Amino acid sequence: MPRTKGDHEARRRDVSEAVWRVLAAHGFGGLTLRAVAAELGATTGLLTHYFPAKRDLVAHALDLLAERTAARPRRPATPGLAAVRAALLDILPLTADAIASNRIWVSSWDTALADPALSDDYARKYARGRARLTDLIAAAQDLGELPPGDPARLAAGAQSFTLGLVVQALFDPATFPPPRQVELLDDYLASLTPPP
């Protein structure tokens, strides 16, 4: 019986889920055709139909990571400092899903740094994140909730602080559990706000 397009798409979804589980458990360092095949309960030969080379597997994993990050639910917030806070909270590893996603992102940095095309892509992704944060900060400044100044500079600082906190929380979750991360973020934001 010939395979249908639906069969192919269902199999591709299964493969994507297996890739995600390998990434969550082992990071990019453990992402191999053999590991994904074992997770899927299939042969590496089947996987080479989808990913002829390791580079194709890595590219798919990065696309999958970007898709899942974009589809992740975001905290609702009114414009102003609350929206800045919500956007930064959405980055932090505060839930099991956010921990898994952040582990994968951080483990992907080495892979991206070793490949100029991926490195450029990551630089663009982080620049887009700073641009969105810049807009949120500018709105908070317009409302008087943040002091005047260059919103892009504040966005760069906030992004850098938050990504640094992500790394610390991943390496030392006992010292940086979710409530502590939120407390540190709130302390950071309070340091930016003008005195009453």
Given for the second form:
Protein chains: 2
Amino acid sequence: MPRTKGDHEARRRDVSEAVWRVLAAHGFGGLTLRAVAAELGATTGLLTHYFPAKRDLVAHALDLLAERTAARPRRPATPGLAAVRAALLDILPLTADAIASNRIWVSSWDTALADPALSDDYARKYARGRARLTDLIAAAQDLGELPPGDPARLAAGAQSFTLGLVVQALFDPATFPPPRQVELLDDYLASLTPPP
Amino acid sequence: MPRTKGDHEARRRDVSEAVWRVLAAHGFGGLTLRAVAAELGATTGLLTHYFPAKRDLVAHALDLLAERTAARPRRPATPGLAAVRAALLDILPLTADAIASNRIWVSSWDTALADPALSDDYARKYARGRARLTDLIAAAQDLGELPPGDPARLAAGAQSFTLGLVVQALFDPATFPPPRQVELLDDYLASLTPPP
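Next block, the form predicted together with a further copy of the same chain, ref. the form predicted on its own:
Full assembly next; the chain just shown is listed first.
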């Protein structure tokens, strides 16, 4: 039976799923053709068809991470402080999927910091995240739900707080279960909005 | 001339320095016997004497990181909010040495998250950091320099904020030069201490 385009795409999806599972379990440091082949139940020979070199495998892993992050579910929220809160909750490792993708993000920092071009790419990515957050914060300020002040500066603080909470929660999920993460984020947001 | 104990220790120091420079430049992902040998101007054969296996090299790198972190200079500060601020400033990548060690810390997270025993070890390390910070915060509360409330909860928030700022500053030193980091930290501390 001849191979169809559908077969080919299904196989690519299987390969991507296997790469993702290896990353979630072992991080970028454990990402090898051999590990992906074992996860897929295939030969490393088959995988060299997709990834002629280790750097092709790493590039695919980084693409997957970017795609899955872009496609992750977002909490709906009305504009204002609720939208700021929702955007920060969307980042935290509160579900199994969000734990896996955050664990892979944190793991990717080693690879990214070692490569100047990739490091610049990450810097731009975080700058875009801060810019989106800045818009949400400015809208909350317009509604009087956050005090006046440079919204970009508040966004830089909020992004720092959230990223650091991600790291803490990944290393110590027993101390930082989802309700605790939400409580700490709400403390942080409350500190930005002192009582009138 | 026979090798003395002093020669041996000097050589061990040279090896450790070379491991540190490789980590600062390439992270744990780039830590190989070959890279350390090149940095040292030695053969990989010599290095296998110190590190029979890759895991011995990684273990030594993690020990170095722990030692250098423990031995890093600390800002003197009087008890109270000043001591909380000093402890958080001590963490930030504000100097070349602190940039190198933070870059190595962040890089080590990939290795640590992939190894359950090491991951537990990191969780305990961060818990000790929070415990120290909790004591400093409780002292500031006793002095009336921070509002009442669970000091451990404030410490978890402050540690999150600081770790996330480290990550942002490493990826984007142009956006987060030292004065900006200090400004954001001071914004954070000011948010904890609303005007009376």
